[in-house]
Every structure is written in C-alpha cells, then in structure tokens.
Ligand SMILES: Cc1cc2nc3c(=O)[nH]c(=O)nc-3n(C[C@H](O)[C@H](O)[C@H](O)COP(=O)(O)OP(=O)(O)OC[C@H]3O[C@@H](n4cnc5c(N)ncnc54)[C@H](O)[C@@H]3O)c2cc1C
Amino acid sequence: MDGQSRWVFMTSGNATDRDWPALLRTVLGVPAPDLEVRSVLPWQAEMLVADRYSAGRVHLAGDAAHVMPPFAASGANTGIADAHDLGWKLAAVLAGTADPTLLDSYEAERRPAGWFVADQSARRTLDPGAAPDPDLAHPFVLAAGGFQYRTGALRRSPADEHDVEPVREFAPAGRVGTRVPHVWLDAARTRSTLDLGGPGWALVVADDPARWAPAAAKAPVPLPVRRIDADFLPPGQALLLRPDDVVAWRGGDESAPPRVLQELLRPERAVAGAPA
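In the form predicted alone, what does the structure of this chain look like on its own?
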C-alpha cells in the first residue's frame, strides 16, 4: 500500500479463516516477528465493460465504465485516460468553442479502448495456467496507453487508414489516433513531447514554424506552432495535437490544420461552409 510497511497479498481460493500470519511468513521467507494482518477480504476478479459510456448529459468514466483484473495499474490508467479525453471535450463545449456533438466522440474513442485494456488484463490474470496467448499486447503498449482510436475526433488521410498501430510490439510513430510518442526535447531531460499538448491544442512541426504560422493563426482556437526534431516526424510534416496528447491529424499541407480543427469542433458550421 505504501511500498514500505503496508502491503497487499492476494492468493487463490475464497476461504478467509486461514492462518494468514503463518502463510505470509512462508511467502516472505523471513520470520517477520512484527507482522500484523490488518484485514482479510474475499474478492472476485471480473471483466466488465459498460454497454454505453454516454447517454444524453451523462457520461461514464473510470470504474463506472470498466472493471478489470489488476495488471500494471491498467484500470487506474484507463480511468485517467477517460477523464483526459472527456475533460477537454466538456471544457470546449462549455466554453462555447465546440458544438455538443463533439461529446459523441467520447464513447466512440474510449469504449473500444476500455474493452481492449480490460480484455488484455483479463487474459493475463483470470486463467494464469492457460497456454501462452499469441494475441497478448506488448506490456509497453498497455503501460503507455498505446491503443489507437479508429473513429472519433480525428481526421485521417487515405494513407492513414492503412497505418495501424501494432499491438504485439511497441512501435509508436505518431500515428493518427494515438498518443504522441515520448521523446526528450532537451539534453537535461526536463521537457518531453508529452508536454507539447494541453491545456489547449498544438501544431507540432518538423519544419520552419514560419511556414505554418499564418494558417495556424486562422484556427478557431489558439494553435501554437512548436518545432521538434524526432524520428517519428519526417521533415516537412506536422501533427495536430489534441489537448489530451492524441494526434488528430498528420500531414504536410500547412493550410489543413485550421480547417481540420473547424471540422472537429464545429462540424455543422464546417459543412455549411463557414470559413476555417
């Protein structure tokens, strides 16, 4: 519980009337004379994912949306990602910078992500004696939130449709619908690419920012242009980074980011021909 003096021990079976001090001393392999058992609770591991994450003005996040066996803090990390996704969208709608339809993308993005992580956690824990599972994701994919959104507040080019994030290997590359890969931006390792997004949007370029700045100034919300040097972003390319560090668009057309932002935040006005 605190990594020093309070711990949780889990074992199979549902009997609570065992000699727990003796069992724990056997497990620890030391006498542990000051060992004290504070509580014993029966617990059933389950995998449950809500059928819907959103209904009108109600949105589920965290344990209310998904329950999974514990594996590498996947439940907590998935809940934090839910809140990060829903938080910036709610803020944009409440501030009047986005239409309420933006909130439809919350369930479209987070329910598949929640199912993926819950399924992966269940595969690793509910049947530990099973044969090796060839469909297990790489542990780093789970730890780094490597799930790729296929629909939602995103804009893909035809080429992006075939650029799928691998699951059984950890190979982040700044693909549309994924969290921007972590790369240190300074020699002292005080700033990362993960610091580029939030609390607002950002345009991350491997190029002269001056080429992108005039169009970025026309965006419907502030869109700072930030230059980086990273292997995952070829020269002349840019990433439109959401407030939750997810890549919403990728390409080399400097006129595209403000138009894409308009389409994502106010799709009805974009369809009606409002200026980007």
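Can you give me the structure for the form predicted together with the named molecule, which would complement the form predicted alone we have just seen?
Chain only, nothing else included.
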C-alpha cells in the first residue's frame, strides 16, 4: 500500500469469497469506479512467543520470535528493538571486544520483553473481557519500549533492586535496564539523550566531566563522557549507556564504569583479574 492509490482494508470473519468490490464501495460510501481488488489475504491474530530466542549461533528476532495482535505498533517495534539489542552485541563479539558469552544476554533481555509486549497486546484485543484489566500497562510504556530488563548485560546495585520501572504509569527515570529517557539537549531540539549512545558506549554525567574522565580512559572500549542537564540524573550520579541506549549501570563511584564494562564484555578476564 502507498497511502495514495493503494490501500489495505481489514475486516473480521474467515470468509474470503465475499463480493469485495461491493463491500468496499459500501464502506467507502462513494462509487469508486476505478476500484480494483489486488489480493485478499486471510489472517488470524495470535499471541505466540518462542520458548528460546537463541541456540548456539542461531538467534531469533522479530516475528520469528514473537507474533502478537496489532496494538500501538508493537509488532514491528518489538522486532526492531530485538535487532537493536542483538546488533551491537554481535558487532562487539565479531570485533573481538566482547566474549561470545555476551550473546547470552540477548535471550535474557529480549524474551521477557517480547512476552510482555505480546501479552499486553493480546489482553487488549484477543479477549479483553468486560471488567477493567488491572495489569494493563500504560500505552506509552508500550509505544516507548519502556520494558525494564531485570537480567542481562547490566549491573544493578542493591538500591536499584527496589527502584522498579512502573508499567501502569509512564515514568521513565533512567533506571538500570531501561532505555534512557528522551530529553532534548539543545534549544533547537536537534539532539536528544537518545543520541548519546551508539554506535559505542557513553558515560553520561550530571556534573564536571573531568571528574569522570580518568576512570573512563581505563575502560576496555572507548567511553566518551557526556554531560547532560536532566531531572532524572542528579549531581554526582552517572549513567553507563550501552550502544542501544539502555542504562547498564548508574551510580556515583567513578571507579565503577571501567570495572562494570570489563565484567559485562569480558567476564572471564574480569574474574581472572587480567588487565583490560
């Protein structure tokens, strides 16, 4: 479809042998003399999530890993988010800057996210029921990819354990395991916090970058220090931002980011205490 002369029309029911031109003219309410039906495709809304996303060198992404009833453009966006997660991990492993074990975090992060979005879409469309569903997420949480990874390529402190991203309200706050909240960085609105990560890592700080620079220089991969002014990042705190804009760590200890990066990218060497 092109939104100008080629369109899609969706209706319920399983019959495909209906008089489609007559039905469409009724729906449109105009004669539409040039109307031509190009194809009729049966389709059934379903919620299906693969039991595993990864097996050895094979990784599933997109509809191969999850299908869901259409809601809030979740279908394609969840697939794109899979690729965003898997892409930088594959690149790091292939470039030799991360151990292959980093790829284990793909399923750990994206399967719960795929299940969450598919379940939320299904609750709204497959069998919504008459009573309000107390577990419905705020639509912005779905539209903005507001799911929080609980395990994966991230490090949470004990304080982070209790600071859980809500789903019934949209309240992003730069919590570990979530996508960094969008805030414009300039008055002309040309740069956002979402531009800080990618294609590499970034250390996002709220105060003097010089305080963090010596530690960032010890990181096993390039780690630019970026200062921002945003409500969700109080002075003294920093966010370690992954290439896919997910917060991998947050805290005030400037010696932590290179150590955390080493643990996430090179866990075996970090355990052995080898230099970065």
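Residue numbers count along the first chain shown, from 1. In this text the structure is predicted, and so the values were computed from the model without any measurement. Heads up, when I say rigid core I mean the largest set of C-alphas that superpose within 1.5 Å between the two forms.
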| item | value |
| --- | --- |
| Interdomain rotation angle between these two forms - two rigid parts, degrees | 11 |
| After superposing on the core, C-alpha shift for residue 26 between these two forms in angstrom | 4.9 |
